[in-house]
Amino acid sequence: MVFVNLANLRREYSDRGIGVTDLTADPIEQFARWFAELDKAVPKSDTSWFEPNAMVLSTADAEGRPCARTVLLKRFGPDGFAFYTNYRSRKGRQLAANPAACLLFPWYPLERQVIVTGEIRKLPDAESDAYFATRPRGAQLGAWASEQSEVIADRALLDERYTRFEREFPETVPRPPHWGGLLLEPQAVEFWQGRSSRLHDRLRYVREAQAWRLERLSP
C-alpha cells in the first residue's frame, strides 16, 4: 500500500483578502460578481478539470442523517439558487422530508469558497418544461433510463431502458413527472477568501426580514 503524507500537500494561501466594504449590500449580486471574475481567471481550455457552476448540495433525512454530491447549478437570481434532478432520488427523497439544505461552491483557482444555506421548494412545472426542452435528446433519454439511487442488477439493465425510451420517444422526449427542478431560497451566504496562516476572510449575509446583514465571522 502507498501512503501519501497529507502534511507535505499544505500550502500557504494568498493575501488577496476582503473585507466588508469590498462586498455589495446583497449577496446575490456579490455572488454574480465572483462568478465573473471565477470565469475570466479560469481558461477555458482548464474546464475539463473544473466546472464553475458546479456546487456541493448537502442534505438531510428526517433522522438527520447527512448526505452530500455534487450537481450544477443552472440559474441563479434574487429568488434563490436552482438545479434539476429526479424527484425521486435520495436527494429528492430527503428533501421532501426535510427541506433544509446548503451549497457549497468550492472555487479552488482564486482560493474561494461560497457557502450558501436555506430551505428547497419546487420550481413551477412551466420552468421545469422550459429546461427539459433544452436539454440534448441524450440527456433527456437519461431522465427516464436511470431510477436514480435505486439498486441495479448491471449496467445492461440501464442501457436496456435507454433504448426502451429511445424507441417509445422516436422524436420529442417529454419530461418525466418525476424529474425537474427545485430551488434554495437562501437564509445565509458566506463568502470565504483564503489568506495566509490560515486567518482567512469569513463574511456572512444573513436574512433579516426583506433585508440583509453582513457580519464577519472568525475563521
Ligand SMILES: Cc1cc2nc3c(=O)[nH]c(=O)nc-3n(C[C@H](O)[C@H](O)[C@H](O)COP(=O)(O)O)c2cc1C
Contents of the next structure:
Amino acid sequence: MVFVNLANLRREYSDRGIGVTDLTADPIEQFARWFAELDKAVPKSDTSWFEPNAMVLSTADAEGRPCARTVLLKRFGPDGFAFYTNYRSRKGRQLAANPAACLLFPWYPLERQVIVTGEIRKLPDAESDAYFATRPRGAQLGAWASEQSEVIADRALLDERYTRFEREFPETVPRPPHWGGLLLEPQAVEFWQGRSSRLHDRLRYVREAQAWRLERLSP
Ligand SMILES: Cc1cc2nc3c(=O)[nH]c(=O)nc-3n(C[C@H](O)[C@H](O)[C@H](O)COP(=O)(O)O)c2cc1C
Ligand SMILES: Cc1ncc(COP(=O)(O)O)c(C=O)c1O
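Return the form predicted in complex with this ligand of this protein as a structure block, the form predicted on its own having already been given.
Then the entire complex follows, led off by the chain already shown.
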C-alpha cells in the first residue's frame, strides 16, 4: 500500500501584486496582456512541456455532477473563448444538457491563474469548417477515427478506424459533423496573482448590463 505525505511541498510566492488601477477596463484586454506576458516569460525549448493555451474546462451533467479536462484555447476576443472538440463526447453531451461551464488557466510559471465562468454555445459551422481545414491531415483523420469518450476494447480498433478513414478520404478530409468549435461567453473573469503569506491578489470582473464591474476578493 502506498502512502505519500506531501505536506512539506510548499513554495512561497513572490510579491508581484496587482491593484485595480493596473488592470484594463475590459477583461478580454487584460487576458490578452497576461497571455502576452506568459508567452514571453516561458522558454520555448522542447524540454519545457508547457502549453500556454491549455486550459482546464469544467462542466457538469444535468444532475450537477462536475468533471474537468484540459482543452486548447484556439482564439479569444470580445465574444469569448473558443476551443474544438467532439460534440458527442462526454463534455459535448454535458454541455448540450447544461451550458454552464468554467475555464481555468493554470499559469503557474508566473504564479497566476485566470478563471472564466459563463455559458457555452456552438461556433457557426463555417468557422469550424475553416479551422478544421487548417489542422494536419493526421489530426483530421483522428477526429473521424475517435468516438471520443466511448469505451473501446483495444487500441487496435482505433488504428483500424484510422486506416479505414485514410482510405475513405484519400485527399481532402471533410469536417465530421459531430466535431467543431465551442465558445464560452464570459459572465465573470477572475485574475489571480500569487503573493507572500498566502495573501494573494484576486480581482474579478463581473458582467453588468453596460460594462464590467471590477471587485477584489479575499484570498
Ligand atoms: C494539453 C492537452 C490538450 C488537449 N486539448 C484538447 C482539445 O483541444 N480538445 C479536445 O477535445 N480534447 C483535448 N484534450 C483531451 C481532453 O483532455 C479529454 O481527454 C477529451 O477531450 C475527452 O474529454 P471528455 O471525455 O470529458 O469529453 C487535451 C488534453 C491535453 C492534456
Ligand atoms: C482530442 C483532441 N482534439 C483536439 C485538440 C486540439 O486541437 P488541434 O489538434 O487542432 O490543436 C487536441 C489537442 O491536444 C486533442 O487532444
